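We begin with a single chain expressed as structure tokens, specifically the form predicted alone.
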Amino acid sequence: MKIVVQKYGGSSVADKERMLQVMEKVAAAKDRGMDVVVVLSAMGRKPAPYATDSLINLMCEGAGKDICLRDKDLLMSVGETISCVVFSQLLRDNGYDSVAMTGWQAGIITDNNFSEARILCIDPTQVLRYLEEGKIPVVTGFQGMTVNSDVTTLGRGGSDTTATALGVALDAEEVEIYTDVDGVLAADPRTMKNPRQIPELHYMEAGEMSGEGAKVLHKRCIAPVEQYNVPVWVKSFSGTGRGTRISDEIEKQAFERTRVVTSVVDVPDVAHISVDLIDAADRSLTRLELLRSFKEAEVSLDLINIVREKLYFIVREEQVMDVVGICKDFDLPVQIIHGCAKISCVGIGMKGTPGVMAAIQEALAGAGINILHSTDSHITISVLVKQEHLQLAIDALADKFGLRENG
């Protein structure tokens, strides 16, 4: 059995006309001799009545902060269920035997972290049985069930993770993710003019890009396929281009010679925080307790750096007052730089390549931009700049590393 998992986003199933286009892609895969499993998001985007945000508004508008996340997940799961039932019937109307399945009917078991659940395991028995019967399973994305039978959702964009996790569980030949863009781009087209489309990505690059804030893929969707080496295609729903293939098969010479930096990912609206622990009686213990307090308050820290008596990090602007309040409880002085943006340069070609940070510094200094803070890993270098310089910085890096089409 040669299986392909195809995932379609909300705009791809917004109306019957688009669903017919999805059906054509499913039929084309069947014609290639593939057994197809379809994963769908909710129909359309707000204000469409069954879009996820529209459903959330039914519960949350005027409700304040006292929202039951368990019930919210149950409500949000309805959108994907509607998509799958409608599309499955369309397939049957056109001669394709099909069956709609919820995430839990497809065997997806998660933890109980409502609204951001993680998949613990998948029992693909029922999906495989339907495939053996010649049916096309149409599975709800974005959702699963706990061992206590509570419905969960995987976080916004989680249908991507449904698709890749199912691809692994079913030992699929590949996973195809259809989006609004023709593959993965070197940068967000809203901040970089004419970014080039990337034909091949390594799993590590795709994972880093998603983790640093790129919106094209869900942040947790790469880990399952990387572990089991299932190729992923990111393609345009309406375009005719080749798309982007994500695997571990990139030729070493290609990326070392021509692709040190593969992409640039930006995250605006962050603040730089400096916490002074110089007067703390026990700096190590105070730092530990402070970090634990941030965790308990669900404050997400990034670009963390510890230098002697200082703790540096960035947070989203909306969490700055939470940080200030916690530091006040510890009687610790805080310095804040508002109005910042994080820029991450990602590329597997960085491994073992000297001078990448120097090249980034050269590009930004040449544009008159000061780096406020930086961190790095083996394939990612992140820098913090003032938000007013974001566009200029992106342009400088695009020119430095050839990230534009024909650039």
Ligand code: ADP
Second form
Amino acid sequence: MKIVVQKYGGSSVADKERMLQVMEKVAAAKDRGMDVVVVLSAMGRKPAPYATDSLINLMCEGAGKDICLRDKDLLMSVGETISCVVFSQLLRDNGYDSVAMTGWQAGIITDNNFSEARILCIDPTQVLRYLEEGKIPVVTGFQGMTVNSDVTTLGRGGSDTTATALGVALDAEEVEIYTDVDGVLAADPRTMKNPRQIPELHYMEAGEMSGEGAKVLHKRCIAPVEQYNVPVWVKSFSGTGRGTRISDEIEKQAFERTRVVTSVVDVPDVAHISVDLIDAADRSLTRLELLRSFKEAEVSLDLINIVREKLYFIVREEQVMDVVGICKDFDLPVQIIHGCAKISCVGIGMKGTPGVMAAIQEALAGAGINILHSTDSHITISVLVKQEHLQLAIDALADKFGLRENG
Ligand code: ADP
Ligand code: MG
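Starting from the form predicted alone above, please write out the structure of the form predicted in complex with the ligand.
Everything in the complex follows now, all chains and molecules, and the chain you saw is the first one.
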């Protein structure tokens, strides 16, 4: 059995016309002799009636603070069910035997972290049975179920993870993620003009990009395929371009140090926080309790740095008040710089290559941009700049590292 998992995002299945384009891609794979499993997102974006945000509104607009997260997941999961049923019928109407399946019918078991659930395991028996019968299973993205039969969702963009996890569970030849861009680009096309399309990405680079917030791939979708080495393609649902292949093939070239920075990821609307622990009786213990309180309040910290008696980090602007409240409870002074943007530079060739930070500094300083904070891991360097410098910074990095098409 040669299985391919094809995932189509919300814009690809927004209406019947686009569904027909999708149908042709699915049919072409089936006609090539592949066993195709389709994973779909909900149809379109708000205000489309069955888009995830429109469904959330039905429950949450005007509701009190006491939103039941379990029920919210049940509601949010409905959009995918609708698109799968509609698409499955379209396949049958065009002569392809098909069956729509929910996440739980496809055997996807998750933890009970509603709205951000993680897949624990997949029992692919039923999907395989349908494939053996010659059917095309059309599986809802984004959905799972706990061992207690509560419906869960995997977090926004989570259909990508449904596809890659299913790809692993089904021992697929490859996973194809179809979206509204030609593949993974060197930056978000909304912040960089004409970004280069990246033909080959290493799992590690794609994992870092998505983890840092590149919207094109869900943050947890690379881990399963990386572990089991299933190649992933990111392609346009409407175009005929080659797209981007994500695999471990790139490793050999990486050592040629040609890929020092392959992409930049921007996250706007964050605030820089510094907490002063100098007057705390036991700084280590206070810091630990403080960090635990942030975790309990589900405040997500990034660019965390401990420098002597200070704790530095960034949070999304909407979480600043939570941070201030918690620090007040600990009687700790806080300094806040509002209106910042994080830019992460990612590239597998960065590993062991000296001078990358110098090159980033040179690009940004050349554009008159001050770096407020930075952190790095082996293939990523993240810098924080003022939001008003974001565009300029992205342009400077694009020029420095040749991230534009023909540039
Ligand atoms: P889908 O509904 O198909 O899952 P998404 O909106 O989740 O689509 O992801 C595709 C979008 O991701 C693109 O339209 C683009 O604006 C954005 N994006 C952000 N960073 C990148 C990048 N590095 N490469 C390609 N697209 C990106
Ligand atoms: Mg997406």
